[in-house]
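There is one chain below, alone, in C-alpha cells, taken in the form predicted on its own.
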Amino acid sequence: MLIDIDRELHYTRDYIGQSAFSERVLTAIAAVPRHHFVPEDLQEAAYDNGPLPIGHGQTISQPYIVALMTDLLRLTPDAVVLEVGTGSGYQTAILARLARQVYSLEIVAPLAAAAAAKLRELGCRNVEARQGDGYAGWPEHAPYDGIIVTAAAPYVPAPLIEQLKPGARLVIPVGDVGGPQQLLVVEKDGDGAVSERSVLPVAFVPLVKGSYK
C-alpha cells in the first residue's frame, strides 16, 4: 500500500483513542486501486493522502479518512451497510470487501451512473447503487448493520437513525460548510437508545438534500 496511513494515525491517535486500524480494513484499502476512482488528469496524485476533486463540486476523501470512517463502523463479514454519498465509488469498493451487501446512494446523477459502472467493471457484485436523496436513506433494505455518510450534514438525519439496527453504528460528519465540522459516531443500543460522540474535526463537502441533476 502506497498510502502512509500509519503516519497519519500518529498525529490523530489522541483524538480517536486508538493507534491502529483493524487488519481487515487495512487489507481492504490495500486491495482497492484508488487510481481507478480518480480523474485521469489527477492520476499522479491518486495515492497521495489527500482529497481530490471528482467533478460536480464533489471530492474523493483522503485515504486516511476513508480508513478511519470504515474502521469506526466495526463491520463484520455478514454486515449489510448503507452508504450515503457514493461519489466516485472508492469508499463503496472498500465497503464491498468488508460486508455481505452494500447499498449506496448518490444524489448527483452523473456521479451515480459513473460509480455504478465502475463498481461493476471492478467486479463488486455485492453492491447496489442508485441515485437518491441521502437524507431519506434507503428504507426498503433497512435495518442496517452500519451506515456511513461521506458528506457533511448540518444535523444527523432522523431517517438514518431509524434505519440503523440496534447495536449498530452511524458514522457521519456534521457541521456547516466552511465552518466547524465534527466526525460523529452515532450508536443505537439493544433497547433502541441513541448516543453520539465526536471523534475528530473534519472538512467535507455538503450533503445535498432534495433533487439534483
Second form
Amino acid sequence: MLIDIDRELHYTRDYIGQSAFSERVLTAIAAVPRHHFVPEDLQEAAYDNGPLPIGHGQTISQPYIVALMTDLLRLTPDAVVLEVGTGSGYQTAILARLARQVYSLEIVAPLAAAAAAKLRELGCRNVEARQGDGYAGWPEHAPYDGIIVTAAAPYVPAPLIEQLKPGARLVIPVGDVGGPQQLLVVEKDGDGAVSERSVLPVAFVPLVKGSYK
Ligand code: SAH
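Could you please show the structure of the form predicted in complex with S-adenosyl-L-homocysteine (SAH), as a counterpart to the form predicted on its own just displayed?
Below, the chain from earlier opens the complete complex, with every other chain and molecule after it.
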C-alpha cells in the first residue's frame, strides 16, 4: 500500500519549507487504500505516483500532489475543512483522517454520489459530500480552518477567501486549461489581510462553471 513519492521528495523543501512531509500527513496517506477509489480496470496502477482517469473526463490526482497539498493546509485535528472537487473521494478520505470535519463539493452529480458511497464504505463518518459548484464555496458551514481546491480555476474565487477563518489557508491551482497553472497558497492572517504564494507549476483539470449535472 506504499506509494512511491520519494522520486520527488528532493524538491519538497522548496515547496513546503521543510525536507519531508509531516508525519501526520504521511500516516494518513499510508492509511487510506487508494485502490478503493480507483476504477476496477486500473487496479494495477492504483499505487503508481500518477493521476488516473475516474470517468466523466476527470482524474484521481497524483499521490505526490495530494500529499503536498494536504501538507500545505497544515490541518490540526480539530480543523473544519472545505474541499472543492471531490472526484474519486481519495483526497477527501485523507482529509477525514486529519481533520474533525470535512465538507466536500463535486459538480458532476454521479461522481459526487459515487464518492459519497465509497467514503461511507470506508467508514468516514466525519465527511459530508454533495453535488455543488465550488465557485460559491459552502457558506452554511463557513468559516473554515482550511480550503483545498483540486481543479484549476482561472482566478481565486472570492467566496472561498471570504469563507476562510483568520489564520487559515486556501490551497488552489490557478491558471488556464492546458496553459500554465500554479499551485497557490492563499493565507488570511489574524487581521484578515490576505497574501498569496506560488508553490509550483501543476496540471489540473479545470474548475468548471455552470450547471454540469
Ligand atoms: N481530489 C480528486 C480530484 C478530482 S479532479 C481526486 O483525487 O479524486 C477535480 C474534480 O473537480 C473533478 O471531479 C471535477 O468534476 C470537479 N470540479 C470541476 N469543477 C468543479 C466545480 N466548479 N465545483 C466542484 N467540483 C468541480
